[in-house]
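First comes one chain, alone, set out as structure tokens in the form predicted on its own.
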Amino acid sequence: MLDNQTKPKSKGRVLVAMSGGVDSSVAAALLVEQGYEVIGATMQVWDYSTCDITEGNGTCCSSIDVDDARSVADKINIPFYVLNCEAKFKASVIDPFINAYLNGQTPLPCVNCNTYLKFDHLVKKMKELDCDYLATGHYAQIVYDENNHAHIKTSTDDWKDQTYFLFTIDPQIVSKLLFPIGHLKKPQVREIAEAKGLVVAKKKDSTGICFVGNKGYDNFIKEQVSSKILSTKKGQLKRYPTGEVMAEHEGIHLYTIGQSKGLGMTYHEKLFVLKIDADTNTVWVGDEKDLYSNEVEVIEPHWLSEVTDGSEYEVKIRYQHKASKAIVEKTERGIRLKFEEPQRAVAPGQAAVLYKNQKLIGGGWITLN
């Protein structure tokens, strides 16, 4: 049984991660009427004048984004940090991000955010400043089961919810995260932002893919890889089952699983892309039929909590994807979930997340069967 009112958390120092967001705002606003010791911090991490997303406006961590957490530091009186971190933030976000396109797999920048950012370099920063909790603004909860262990729950926003980014995070530190509006909706925080008087009350949120912009993952790529490369993924189109050759495509970075506009081609049906063969540049395209999967494998996984071999669980292959029931078997490579009703577009390079009971188990990631 979890419960959110089993271990009152004591007052002490927090390290808040500030991304100049309303939600990461709001958090550090509330620690501070709770009684805790505050020390505000944003992550520098992409050079946004490479960018062609407005500043402001859907943004993370860029100069104005900055401007607006050290604005709202300076009105709840706490200390504040700039960390640059754009070197890591290459290292272990964008290169990823462009390999996984380039190998035919729709990546997760996100989860490669937290794990190695948020919840790593941001821990690290935390015990340097003798900081006895880490807070961020995301929508999660902290909830202790009779055994007072620690664990990650879903959040009260069922829309907002973003435990499907936090499954890699070390069980270890649980106990020492800090999600003050995980109980709250998103206009909640809103009205507290109002209320409070923070410049960041009725700002944008930021969507998509923060270091890409307007500009478009393909545009992004283009500007990152040589064009010599880039020549290297061009190859087919072709119709599945048959094999039939539709067309020539420019690069396999170009397609998704799922994706039906910008083939590169014209059909008298409406036509998905099912498979992308990275070893042949293939990419295979078909019926939406052929788009659902009854069992999904799952590689390099990572737990929060135990995971029983054999039991259901409620999972998510996507973050704005509706949980649904599997049962998981456990293999050489990590796990593989056999889902009680077929799953469409499920893509190689995205994550399946476990839950149980509104509890966050862990996750792996997505490869082909």
Given for the second form:
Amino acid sequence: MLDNQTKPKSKGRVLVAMSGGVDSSVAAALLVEQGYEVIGATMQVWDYSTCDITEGNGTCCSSIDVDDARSVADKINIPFYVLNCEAKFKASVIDPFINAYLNGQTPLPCVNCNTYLKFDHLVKKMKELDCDYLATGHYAQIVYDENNHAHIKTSTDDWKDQTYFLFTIDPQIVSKLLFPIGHLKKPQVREIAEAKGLVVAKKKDSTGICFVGNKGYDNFIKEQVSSKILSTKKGQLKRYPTGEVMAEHEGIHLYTIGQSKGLGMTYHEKLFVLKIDADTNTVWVGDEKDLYSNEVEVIEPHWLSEVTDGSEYEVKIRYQHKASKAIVEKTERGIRLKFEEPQRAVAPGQAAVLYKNQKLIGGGWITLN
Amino acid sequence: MQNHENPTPKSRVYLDHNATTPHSPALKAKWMEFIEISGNPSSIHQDSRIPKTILRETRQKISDLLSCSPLEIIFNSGASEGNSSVLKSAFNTLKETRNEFLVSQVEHPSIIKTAEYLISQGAVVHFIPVSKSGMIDMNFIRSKLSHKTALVSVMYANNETGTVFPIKEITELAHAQGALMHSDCVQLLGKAEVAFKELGVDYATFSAHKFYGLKGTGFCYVKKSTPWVPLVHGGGQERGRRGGTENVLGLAALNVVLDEIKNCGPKISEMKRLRDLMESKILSDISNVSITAKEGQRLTNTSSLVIDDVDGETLLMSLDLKFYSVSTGAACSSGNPEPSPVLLAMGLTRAEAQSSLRISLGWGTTEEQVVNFVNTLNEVVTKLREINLEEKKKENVG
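Could you present the same protein in the form predicted in complex with its partner chain, rather than the form predicted on its own shown above?
Below is the whole assembly, all chains and molecules, this chain first.
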């Protein structure tokens, strides 16, 4: 044990959200190395008691992952706690996820998880546990401008960048956030995990939605929603623009904009889902060229920085989307985006997120009407 | 940066003695001597002599302490094993004539879960209500007891609230109907001085780690001629009642600790003095705190608090980071921090159960520790309440 004279002064106390994956594990280990006093926490968000224990591989929220997070915390010798967030997760992530599909939208549960759990519940825990900062394993960076204001910037790893999911963060707390791996690329993160002997070094990347796992979202919804409710979502597949009825379908929740496989019908040319009309349960299918649109309506915006009417921004309309240039026009409900190039498969329920020179400006929710 | 210069103790302060206890200093002193003992007590050669002696002496000391015959003691791995064995023994031997059980609602999961298993096997189980003040419903017991009752199982004292139950009276009721009586006595030794024999029970279960011994060591009292079916079949150990080579070192440790149990009266009184001091200081220093089941008879070391507007889980973490080990409920359920089923069964609301904190003192607890603890608790509760208030204001504005 170091005595008080030789012990280096802590750079501050950090609460780090540890999912049991490699990214947040390395984030915690780097903070320890940098001289912070680190406290690890895992949010238990789902009841795994009925889960198959082999299911945990490669998703970010299984009980095996809690064990992994705990063993990393032991290895780097930091206090570690499991926070029970099941009720909050269900109310603010799972239920809206299901409702979005039942209303013909394509939900984005990771944003809700960040909005209501990681950057709300954990911010409160940060204060309660006397911490100076909250850290996560997101691929994102915090930068300071000439006025010493903190901003969120994209990660150096373009492929992994997760700032798309962070647009609802309260600008007041940005200066309290640390993203210790945001300046690294994934292979480097794995190398660090390996070098530090963390059990998670070779763990599969989490892909898809953590609580859905490998079963697919349609099976997840079937498990969670009564067949009686699902049967009210049945309707027709119609050809755009003629309105010709192509087939009956088993529910609008089984379709997403841009989908061309598994439409439940055969046709001599390839057709795509263009639009889902939740009021009539109609799924409109048509040619790929009709998937493109130049204008996108965005509502319920959150801004981390001032947005200027009539200015051009880089905009992402889905997570794995290469940002495209668009002019912003402010509207009563939010903004209208006018893209330079037409955008393919703009899906209501997804977010439109704005950047300027890699700096996250904010974003909102894409809507049809 | 925030100020973390709050006065924290130099080393950790352990106030969770109902979950487990530290090893007794006398035991630690003997440890290197014990580690030399490796013979199998069942062997015929001379290497079995010392292990055999340890078993015999320890069994004798227990029977002296409980005023029973050494033959009535079965060594095992602890009270969870003991509790499962007792319930299953009564069911398996009596089910043809008596298949009903009475079990209190606030029992340890090793009783509740075994009872649920017995239900799946055809038993009828009546769960005896316990009130918020800690009173067990004697009328319920009277009304459900019948010639069909196989066994009544009520713990000596509850691990979460410290409530002590009237085992002697319940035993008399059970016996009057020809039913067997069991008591989970894990919270008895080292925490209360009781003439065990007067309880009159047919079965009692104990764990050494609850009174300064080792984990994985325990014993079961089974009154002569009472039904018993081994849970573990094996090489005839414990007169065929529990198979498996005996936990010799655990029993050697138990042997040492039992000497201290014999003379622990003054320690129990001191724990009571400190617990009462702690409670009166908490009630005078911190607003909106209540003590669960304070009215009834309680263990002298236990205090179960409801601290309004504070989340017990967060409070526990905050205290942990300030070097104090306490608990929000039973240790078995932490890691899956749901409100304590025991407190809910006693009629506390979900909010009250989630704002609960259990403090359990031990033989080594000092007045200085208790006073500093209350000061730290006050400081943490004040801070957490301020944050809650801020959040509520924000929500109202937003």
